[in-house]
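Heads up, the chain below is alone and in the form predicted on its own; it's given as structure tokens.
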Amino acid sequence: MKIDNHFDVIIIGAGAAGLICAIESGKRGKSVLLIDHSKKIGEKIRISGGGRCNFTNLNTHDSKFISNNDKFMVSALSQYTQYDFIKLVESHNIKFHEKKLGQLFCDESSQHIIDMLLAECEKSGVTLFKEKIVSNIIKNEKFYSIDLGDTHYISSSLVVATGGLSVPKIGATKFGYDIAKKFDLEIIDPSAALVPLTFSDNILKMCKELTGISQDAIVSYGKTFFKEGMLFTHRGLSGPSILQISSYWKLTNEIDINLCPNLNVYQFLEDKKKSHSKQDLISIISDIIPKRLAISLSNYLNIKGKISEIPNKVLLNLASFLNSWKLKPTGTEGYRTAEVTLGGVNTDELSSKTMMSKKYPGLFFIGEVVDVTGHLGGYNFQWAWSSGYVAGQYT
């Protein structure tokens, strides 16, 4: 088998993390081979955002990512921060806005950050090979051997940076956690996360008769809670505040959804039986939630007629029902349209400040691949970018 070529930091997966890493490495004078199994680098951050990738969140905070380590993430965050990531888009003279709670997009084109990516590596020296499959990897005494088909590099560092299982359709694979397992490092086991929820039988009949529809509400698991729109599919419940959750729901439990976050229903209720006696029960709720869903779960709960014929303890069910919906979620639509992956190689393997295995010199995890989960947001992103790095320096 031929050598071909030895590098000081080999990079597998050129995504976010990857991307970030290899500039970082290259910048401190180390020869970089960054690889990628696709033809075409940076896919997740093309159709992030709607094509506009919300590339990082002004909120980024320790308390907006989920680790079996709540803390493991605040050496990363604190050493490359959201605003350093948006000095550099601001040096490519890349225009963005802020959305709301504190999301960035860019103002045209989610390809301006992946050109600028390139950019960075093309000037930090970075050799970058696409459509190229990684088959095998071999650690010796010095150095990590990368097989690539009939040929081989070798490197001082390896960094692993190749996702995690959600979107499979733009080539992502389990590969990350096979390389994770080969050199004896605990997994957390993998589920979809900030991912729609799905129902069945009379749950599922009601969210298909209302695909469209979107509400603002309060959606609950336990203690965690989001206040965000939420909106029904033909396939179950979806929308930020869903796929908030969804990243803290277990199967078989239940969800709680306040359809109307900001008003107490049941004195709503009474105050218009008061005032609008005659009034019929369907015109008055669809003053407080969208008319199509005030008559799916006037159906739904068999409440029908003029407020004033609707005795308060029937009124008192259907403000319960409005204000703290009970439902239990049959699964996820899973990886197919999850946002990202939860689990990961266990923080418990990595140091927190370089991202390198605390088993093995010069091996390190980044990004997705990592047991570190952020919400809905740019966080996920803020979390490659931070990962990659501080991996980077250490390289």
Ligand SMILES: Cc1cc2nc3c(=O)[nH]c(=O)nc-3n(C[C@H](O)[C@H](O)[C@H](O)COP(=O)(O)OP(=O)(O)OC[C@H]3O[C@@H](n4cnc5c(N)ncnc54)[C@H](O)[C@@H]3O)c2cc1C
The other form holds:
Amino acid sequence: MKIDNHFDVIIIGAGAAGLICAIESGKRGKSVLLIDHSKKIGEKIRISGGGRCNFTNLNTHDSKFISNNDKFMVSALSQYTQYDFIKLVESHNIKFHEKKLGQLFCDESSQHIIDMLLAECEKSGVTLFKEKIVSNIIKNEKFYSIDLGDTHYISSSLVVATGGLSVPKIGATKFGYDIAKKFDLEIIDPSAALVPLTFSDNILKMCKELTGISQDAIVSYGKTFFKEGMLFTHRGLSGPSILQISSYWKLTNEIDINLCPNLNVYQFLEDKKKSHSKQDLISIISDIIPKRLAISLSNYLNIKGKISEIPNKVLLNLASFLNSWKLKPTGTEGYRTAEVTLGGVNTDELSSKTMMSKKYPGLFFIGEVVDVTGHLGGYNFQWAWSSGYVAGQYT
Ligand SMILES: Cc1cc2nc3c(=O)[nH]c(=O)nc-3n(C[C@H](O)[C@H](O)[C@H](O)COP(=O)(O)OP(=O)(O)OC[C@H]3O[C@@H](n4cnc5c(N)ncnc54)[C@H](O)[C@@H]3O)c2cc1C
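Right, and the form predicted in complex with the ligand of this protein, after the form predicted on its own?
Every component of the complex follows; first up is the chain already shown.
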């Protein structure tokens, strides 16, 4: 029941997680105030999936998430599954398709997902404030109180859904972490994830030359590997396999790239030496990798000429390069282009069943601000929907 500036639930951040939480709290008859500092709601949803929002993944499972507590997400993901969200999407007649690997995208535009969430908010009676700056959050015995300019609002539940740090130009801030710190909750250091990797010197030069070329590859870091597309860019390497490994890679360490994942390259070269001894090496390796990449690699390794004239030792070196290229990135492109933020509010501080703080009843953290990060492929939105839904049942 709303009395003046008193709401049952105040949610800060009207992104994916905040919107679902508002809808669910509203459905339970709670009065809900949803606040965002941005002018436009759901900007990350709008730009996601190349404008078509990869809104969930059929293969959602805890193994697709990274967190200090690798089982923390199990409860929320089982309380609100990918099929629950699909049902919601279908109920709004939004057409979608599976692109690959269980990834579901809108047929037309991500705007349909935003419109659906806003329509559901309206149905649930949610009060939405845009372009509002929250300050001075205080907890007294019964209520949380916040200031919006010179107006004071109170609520029994306060939900923090301010997301991570990626893409600051569309509204990302560290506000959620500041609130956590204010309440003395531990933060796992945030860092950019699902982000292109950068290189220096000769490797950067090669990447620049090869900008736009993509190749299926297995990219590994330690025991973790991803077999997906890889893309050369004028800043370094990108594409799904690189973005995926960036969430695991640690500065100063090497990654390993297998540019011919379905082929034993040395065996292939040995066979070609016998069957096509007069053929030029570049033309031979152009059969297994793009020609521009073949030329660039042969320059980089300084290996040229007819295959018959190239010693097996040198072919072995080329083969190990193609099957296991060891590279040391100098860093990442950072939050400017990262899709998500690794780290966040330590899950030890929260109940996995409700997303409520263990120390402060009524204080919730949901979505990307929490130390739960999904792989590429719709998992991050599913985490936002699941954690938002769960909090919405307990606000
Ligand atoms: C380019 C790009 C593409 C992506 N594509 C996909 C994809 O296809 N599939 C997928 O699963 N994931 C994708 N992601 C990741 C996904 O967008 C996020 O994981 C998800 O949006 C997180 O939801 P959230 O609600 O926690 O945070 P957000 O959606 O980021 O929402 C946080 C909200 O809080 C607001 N906010 C921040 N600070 C304040 C403040 N101080 N006061 C008030 N409001 C504040 C912001 O304006 C924002 O509206 C993509 C991300 C990017 C950057």
